[in-house]
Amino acid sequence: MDDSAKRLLQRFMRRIPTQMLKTTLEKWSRLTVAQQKSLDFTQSKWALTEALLDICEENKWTTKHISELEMIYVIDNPNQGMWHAFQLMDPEDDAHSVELTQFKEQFKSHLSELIRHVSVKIKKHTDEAVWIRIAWGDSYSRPNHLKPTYVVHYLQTPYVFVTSLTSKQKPLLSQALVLSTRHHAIKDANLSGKKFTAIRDLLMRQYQQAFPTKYPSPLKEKNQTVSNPLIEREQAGPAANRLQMACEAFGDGMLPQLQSAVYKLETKFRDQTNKTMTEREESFRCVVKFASTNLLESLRDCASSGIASTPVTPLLSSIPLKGRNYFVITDNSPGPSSQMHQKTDG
């Protein structure tokens, strides 16, 4: 076992919560039944490194080997990192008919003719995701296993995720997966997340949707102590509506969990009281950001209790209407009356 698989198994053992490593061991499948009870998942960290060490110490395992392990926990623990989407452009007319085989053999093949020292694990998850993790070198360095890239792209569908990934690798990568998918170019999706679940459910439209309705029913008053109905009817049918409106922008039921929606503008200053800044020639600039622990849920119930108003501003039902969290605002046109619209950075 070289200091690389030492290293990588080290770093694998800081990363994981205790009580996961026996279940994951386990999908590993590669200890034997003795090995498994060997361990004692009561003992330190520290002590459950030293003894897993010495097994594959005996076992001869390399990095690949430990890369499996780490590409486990990592496809059952996807919320970490930042992930970025992005999404394939222009298929060509079999791009429907790429296979699993077919990509791995594709993608590798052609990520190898890019760069000379690269290492690539493709695994398909049980939700049809393929699951890909790369070890970039180059021409005069190893693969560096410690600081890998993951990549998750769903068959059939232009969608592609991807975390810790840099500049230099960005082309390599766009390059690799547009000729092993069959399409003509890849495009940044303008979403990302530290929650994979949740920009991929956002992109991907997996959550609840709520469509517009001429007749919304009123809403089920929770407090049933109140005495006069009059009053009561006159209430819920505003209620009514604003949950109706929020629900038709930003989804009915649990919303994926998007914890961020940044927003650069770059308008002219519009205040008749601060002529200054409103005769200036350049753009006003400035970057607005919305944080929360589940920011669609947090805009609903905005939008739904009367905190904001409604119909809600397409600058904040874009985010679920259009799958994106980042959007640079300009002017349509020169001059204070001009409209805004939004663009796509990059």
Second form
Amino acid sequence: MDDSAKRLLQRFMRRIPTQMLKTTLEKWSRLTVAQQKSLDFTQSKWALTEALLDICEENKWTTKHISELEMIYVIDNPNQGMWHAFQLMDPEDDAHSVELTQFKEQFKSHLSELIRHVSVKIKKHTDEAVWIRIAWGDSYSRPNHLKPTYVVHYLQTPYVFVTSLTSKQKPLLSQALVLSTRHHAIKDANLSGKKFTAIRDLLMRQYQQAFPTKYPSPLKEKNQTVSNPLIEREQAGPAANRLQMACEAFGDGMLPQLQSAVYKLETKFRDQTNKTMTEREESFRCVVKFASTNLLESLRDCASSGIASTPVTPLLSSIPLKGRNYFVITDNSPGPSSQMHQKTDG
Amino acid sequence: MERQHNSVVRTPLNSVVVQRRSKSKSYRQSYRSCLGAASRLGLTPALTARRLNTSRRAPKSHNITDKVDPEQLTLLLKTEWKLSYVTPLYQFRHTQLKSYSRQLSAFIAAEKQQGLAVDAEGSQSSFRVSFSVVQGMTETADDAETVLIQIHSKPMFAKQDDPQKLVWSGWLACINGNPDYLSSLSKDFICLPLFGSSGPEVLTTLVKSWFQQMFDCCFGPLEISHTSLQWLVALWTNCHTESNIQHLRMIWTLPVTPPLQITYTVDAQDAWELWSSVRKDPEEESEGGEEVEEGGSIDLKEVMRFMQGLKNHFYRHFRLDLSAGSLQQVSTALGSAKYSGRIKVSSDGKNCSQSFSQDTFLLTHTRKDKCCTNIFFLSF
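Form predicted alone done; form predicted in complex with the partner chain now:
Shown next: the complete complex, the earlier chain at its head.
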């Protein structure tokens, strides 16, 4: 067992919580029943690592086997690191018929044509997702297994999710992906977050959305005795209306756990009470970041409680509607520099 | 619009009074009664007004490095200090610092041995305490000199001859203290009302309890009020022409479930231009009959107009009212301040310095090319 395999196992052991170790090793299914039994999971991590290193040594396992183990753990616990979403564009006619074996072969061969030292491992997960682990090297050095890139692609969809990718590796990965999925281009989907499941659900619309028809009437008869039924009824109307608009904008029930959204505003400062600034030529540059443990639920609560005015501004409802959380907002005027033209006056 | 401004101005005044009343600490009470007496004695409204946050002197040039040793100043920079207020210290003597160093070292060692306070490994390393005076860190003749406390200790697994490391530091200061209040104190008391600490909470607790036992004083948390944070937004922005603030960053939290945090970062130049656009005309100033000081003064109305401008721009885009939330944190390249009473002053070199006192917050910043310093006074 060489040094890099040893280090990979040690790092893996540091990362994995002890209570998950047993099931992950079972899924790996490389240990014999006797070896599995010999491991005492109540021992310290250090002792367990030593025991595992011995077993690996005995079986002459290499980086290949250890990275397999790491991959099993990452697939089961994808909500770590920073995930970025990408979208494949302009599919060729046969893009819909790309299946796993073909994709696997093509991806590996395209990538190794682009870079000499690279190690790729591809695994199909139960939910149709193809998981790819890439350990990068360069012309002079062997693949570094300690800093792998993980890529998740749902076959026959344009969606790709990536974590730990450097700007140097990005064009290589993009080209290999575009070629092997039979597309012409790939673009940044402007969506990123720590929870892989959340950004996947948001982009692939795998959550409960609300439609106007779902709410038959904002006014409901209530049988409760209230101090002043007239006031109660008068307030119930707008409140129910706000809730409905909030749900229409952000969704109903549990929402994907998106943690942040960033807006880069390059718009003019307009304020009737401030002539000097309104007449100013340049735009008012600022960056606004919204953050919460569940951003969409927070924003829905803002709208339903009245902190945010309803109807919800397109800027905020664009997060679920367009499935992105990074926006550059400029005034709706012709200009090559703007990434997204959005009228901000509502 | 005009009416709205008036109400905005009035609100903080009321809240200041309410806040003071709600605290039952004797120091707070004596402080308040002193204020009350001052206004009854018919002191100039300008003085009272300044204490109550409606107007402040504009930053004036001041060279703090002439007064304070730059090396000592660097000890106060770039560290985030947790602020507390302290009641006057009974029989504290600046001449006894060496003895205090010994006594506090012994006190910490004794407390550790009792196993009352901390982790087991701490008991093996000895703590060395040093008290020192930061000469010149005062504004008026009545202010007591700032006292710096440092605690050094050996790391847990250090070798025999490894040097001790600085593990905790703190200071007590009085800068531009209320002269009426200071002169009303008996000679036995020294007033160093602002305590800043940085380091493990256990040590902070030990230092506080030693002071309480030795000098019969009390410590209490010092929050940086919403109004003070808004003042900082304006005052720091006002600095931009002299020293680049890089950006103006404000963090709000909104009371929704789950809580929403909004970070609003404005380009330094754009923030400054908005700030200049809401400054009052010099004509308007003289009409109001206010005393025109050198460099002018900054009025709370201007601060509120600036905040309103920033909030309006935000609302126009997101239709979300920031007033529904609370301002938690303000930061620029010059420093940061948090509602929780944590404050940090950064610098781009040796030329920046700061000091604090409970009643006043003195922030100084010197330019690289010109040795001038801006001083701001904030009443907490």
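In this text, the rigid core denotes the largest set of C-alpha atoms whose superposition between the two forms falls within 1.5 Å. Residue numbers count along the first chain shown, from 1. Not measured: the values here are computed from a predicted model.
Asks: Quick one: once the rigid core is lined up, does residue 108 have its C-alpha move by 2 Å or more between these two forms?
Replies: After core superposition, the C-alpha of residue 108 moves less than 2 Å between these two forms.
Asks: Core aligned, does the CA of residue 270 move at least 2 Å between these two forms?
Replies: Shift of 2 Å or more: yes.
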